[in-house]
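This document opens with one chain alone, in C-alpha cells, the form predicted alone.
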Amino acid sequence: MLRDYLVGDQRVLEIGSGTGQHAVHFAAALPRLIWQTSDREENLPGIRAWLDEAALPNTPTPWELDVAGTWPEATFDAVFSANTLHIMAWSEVQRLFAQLPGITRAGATLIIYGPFNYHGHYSSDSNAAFDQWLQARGAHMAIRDAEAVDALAASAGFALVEDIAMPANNRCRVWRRIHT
C-alpha cells in the first residue's frame, strides 16, 4: 500500500518507530526512500539494533523525537506513523498535527496506521475491547475518532485522500498537504 502513496525519491519521517522493525521492512522494500526513524529516547537502542543488523543505506541514525518536545529542523516529503495515536494523550496527538506544517513540504503525504472510531462508535467488538484495555493501562490512551483526527489534519493543511481497511480492524488513513 505504501508503494501507491510514497512515489519517487522521498524523505520519510516515521514518528514513533518503536522497535524499528517497520522501518527495516519498509526501507528494504522501498530502497528509493530515505526512511528516517524517530521515537522517544528510551526506544532508540532497540531501533538502532534493528537498523544496525539490517545495514540498509537508506536508514539514517534514528532521531530522538517526543511529540510534546522539540521537533527537528528538517523538511520531509512524507510522514508515517503506525499504532501511535491511541497510545499518545490527545494533547500529544494535537501537537503532532500542529507540528506537521513546519516539517513537511507542499504536497507532502501523511500516512497513519491504526484503529479508529467513526462518529463516536467502535468499528468492531474487538476494537471496543482493545479501547477498554488501553484505558485500563492509562486514562490518556484511547482509540481516536476519525473525524476528530481529520479536523486536526485539516487545520494543519492536509486533506484526506484515502481511508483503507486493514487487517485486525485497523485502518490506513492517507492525507495530502494541500496548503503551504
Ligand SMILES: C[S@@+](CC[C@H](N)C(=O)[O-])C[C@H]1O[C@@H](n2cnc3c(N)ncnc32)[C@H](O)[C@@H]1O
Given for the second form:
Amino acid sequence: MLRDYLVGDQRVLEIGSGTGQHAVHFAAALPRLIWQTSDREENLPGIRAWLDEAALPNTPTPWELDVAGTWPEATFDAVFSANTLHIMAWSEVQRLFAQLPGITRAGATLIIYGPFNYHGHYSSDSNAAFDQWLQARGAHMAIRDAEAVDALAASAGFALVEDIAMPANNRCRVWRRIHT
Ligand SMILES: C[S@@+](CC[C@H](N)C(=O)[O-])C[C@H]1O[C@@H](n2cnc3c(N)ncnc32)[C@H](O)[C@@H]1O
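Next up, the form predicted together with the named molecule. The previous block was the form predicted alone.
Expanding to the full complex; the earlier chain stays at the top.
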C-alpha cells in the first residue's frame, strides 16, 4: 500500500515510531525513501537499537518529537503515523494536524493507519472492546471519528484521497495536501 502512495524519491516523517520496527521494515522495502523516525524521548533508545541493527542507509537518527512540543524546521514529502491517534489526547491530535502545513510541501501525502469510528459508530465489536480497554487505561485515549479527523485534515489543507480496509478492522487513510 505504501508502495502505491509514496511514489518517487520521498522524504517521509514518521510520527510515533514506537519501537522503530515498522521503520526498518518499510525503509528496507522502499530504499528510495528517506524514512525519518520520531517519537517521545523515552522511545528513542529502542528506535536507535532497531535502526543500528538494521544499518540501513535511508533511516537517519530518530528525532525527539512530541506533537505537543516543539516541531522540527524541515520539509517532508510525506508524513506517516500508525496506531497513534487513539493513544494521543485529542488536543495532541489537533496539534499534530495544525503543524502539518509547516513541515510539508504542497502535494505532500499524509498516511495514517489505525482503527477509526464512522458516523459515531464502532466499525467492529473488536474495536468497541479495544476502545473500552483504552479508556480504562486513560480517559484521554479513544478511537477517533474519521469525520472529525478529516475536518482537522481539511483545516490543514489536506483532502482525503483513500480509505483502505486493513486486517483486524484497521484502516489506512491517505490525504493529499491540496493548498500551498
Ligand atoms: C501504540 S504506539 C504505536 C507505535 C508504532 N507506530 C506502532 O504502530 O507499533 C503509540 C505511539 O504513539 C506515541 N505517542 C503518544 N503520544 C505522543 C505524542 N504526544 N507525540 C508523539 N508521539 C506520541 C507513543 O510514544 C507510541 O510510540
